[in-house]
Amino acid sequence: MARYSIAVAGAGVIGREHCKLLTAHPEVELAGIADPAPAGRDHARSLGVPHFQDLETMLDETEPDAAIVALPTGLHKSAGLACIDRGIPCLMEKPVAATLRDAFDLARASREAGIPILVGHHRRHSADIRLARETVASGRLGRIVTVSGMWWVDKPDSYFDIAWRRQAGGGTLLINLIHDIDCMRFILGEIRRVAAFTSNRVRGLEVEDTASVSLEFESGVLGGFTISDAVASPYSWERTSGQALYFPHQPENYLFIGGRDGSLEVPTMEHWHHGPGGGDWQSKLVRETLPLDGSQTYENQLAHFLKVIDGAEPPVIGAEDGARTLAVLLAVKKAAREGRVVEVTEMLEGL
């Protein structure tokens, strides 16, 4: 008998991947989809589970322990309001809403009504950004002094097929840098202030398609990340890591951590230093690669998220959390807007 009852509202293409783990977990049961869609009709019956053509009417009759929300963006707030009035935890996934306001909002609901919301950035159960955060956290590096990362991909032509790709809000910021935001928050803490310049000159389309952004921590420490959905490369968390979904796996390193008494490179964990020793820049390097647990991210999540249901543990990414990385995507759109250094506090005020 599964122990779960698991209800999924939205069946794209990550609602369906959602949909495939719950299926294969041996204690859950997969209490409905629903998705107005002809699409999501089909793929319930594929499954054999009950489809609904909104999200209220599949709580409400399914009464399920739990909801995974895979919808677009713009129902998230109303998602995760319906989830919260009938006491169900949900999943949310990225980002947790359409606008700073609406998060917040969701945060406090969840807040008050002791109703926990995860949300779905999945790099944090990833177990080579779980390790990088580890190791920064245990002074190994010494005192970090800076983060340079890149996410560099070609997407096809056919991918902005789809209207909402081409328009505000589609762009590789919004859709992919705020994974990377929000992994350099989770391993370094919050960022204070940025700066962005952004080109749409490949595409010539509405939204951008690179992207260069500089950050200062509240730490001190600085950084710098280029994003692009214009390049062909292996440098991106979905190749390098093994772990996304839809790519093959290409061993290289897309995010690099430096510290007064070593670095890291990340996936693949290598970590410089001089050794017992010590050392300088003319100093041989040691070069030591920190053991992964092979755990699978996706998964990881799952698991989590069934301990969130319980009870058993706070969701590592709750509602104000999501809307903080949130917050920090949107100064970068502003700097670039502007063409000045935006404060994040900015964004949070009258919030």
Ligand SMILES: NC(=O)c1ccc[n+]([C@@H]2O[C@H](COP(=O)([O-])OP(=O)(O)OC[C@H]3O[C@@H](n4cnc5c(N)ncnc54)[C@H](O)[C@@H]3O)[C@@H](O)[C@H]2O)c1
The other form holds:
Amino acid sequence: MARYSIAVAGAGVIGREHCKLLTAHPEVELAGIADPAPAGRDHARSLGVPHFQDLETMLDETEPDAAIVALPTGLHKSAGLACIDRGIPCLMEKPVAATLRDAFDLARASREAGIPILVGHHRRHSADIRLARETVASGRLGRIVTVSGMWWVDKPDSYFDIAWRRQAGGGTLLINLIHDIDCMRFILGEIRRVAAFTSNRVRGLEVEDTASVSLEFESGVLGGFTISDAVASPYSWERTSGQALYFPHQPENYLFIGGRDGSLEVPTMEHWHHGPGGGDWQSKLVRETLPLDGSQTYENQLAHFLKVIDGAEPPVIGAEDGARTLAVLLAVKKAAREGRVVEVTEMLEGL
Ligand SMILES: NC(=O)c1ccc[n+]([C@@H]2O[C@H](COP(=O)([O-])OP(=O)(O)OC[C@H]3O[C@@H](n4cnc5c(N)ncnc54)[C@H](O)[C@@H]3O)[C@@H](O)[C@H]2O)c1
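Switch from the form predicted on its own, shown above, to the form predicted together with this ligand and output its structure.
All chains and molecules follow, beginning with the one already shown.
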């Protein structure tokens, strides 16, 4: 008998993946699917679960233990509030909301009601990202000095047939860089300020296809990240980790963390250091591979969500934390637009 009844709002690309994970889990029952599109109704039918036109009706009729919100981002705030009003924890897909105001409103409502929201920044549940964070925290790399990363992929032209992906609010920063920003915050702590250049020269669309970002962390760590959706390369977390949906696994690295006593490549988890005898720039380094636990990101996320539902764990990333990741991302956009350094606190003023 299922211990958890979980409903899903939005049976699009990611909502269907959530449905698949829920139906495969021995302790979970998929309570229903809310999606007004005919394809949503067909999907519910194919899984043999109740179908609803909207989230609110689904929650009221099925009274689930929890919900997964996989709706277009503009609907996240109202969906989150509908769950909170009914005392239902939710897994909210990322970004947590469309604007910072919405994101912090949602965070406040969640805090005041004591109803948790887990934001779907799934990489935080990936063994490589978790181990990178633990390795930094353990002091093995010594004082962290710098971080460098890249997310270079070649999206097909057809990806941009969907209008919102070509227009303001789409673009590789909000869609993709937000994950890398979240990972870097998770591993290295808060980001104080950013500078950035963006370009749409390759695709010629309204939105950027390429960007370079400079980051200063509150710890003093300095970092750089480049991103492009118009480069044929293996260098993205999706392709290198083998943990993402829809991507072939090609083991390589996309993130490099440099400390006074050693450095770490992610996700191959090569740890370079001098060994017990020490050394300097001209001595041969020791290369050690830190073992990963073999777990799967999205399964880990669901396992964690079940503990959040039980009240056994606080969300690894709650609504406020998700809002802070969004704040950094919006600071990057502002820095590029205005051609200046932007403090992340600027984005948070008045919120
Ligand atoms: N974590 C991840 O790996 C990941 C991957 C893709 C998308 N996302 C996020 O998930 C969200 C959904 O993205 P997607 O790519 O699945 O979008 P999508 O457009 O494929 O799916 C959205 C679905 O919501 C349905 N919908 C629209 N309005 C509705 C309403 N009022 N009530 C119920 N259903 C409604 C649509 O019919 C559609 O089926 C976005 O916030 C996106 O950023 C996360």
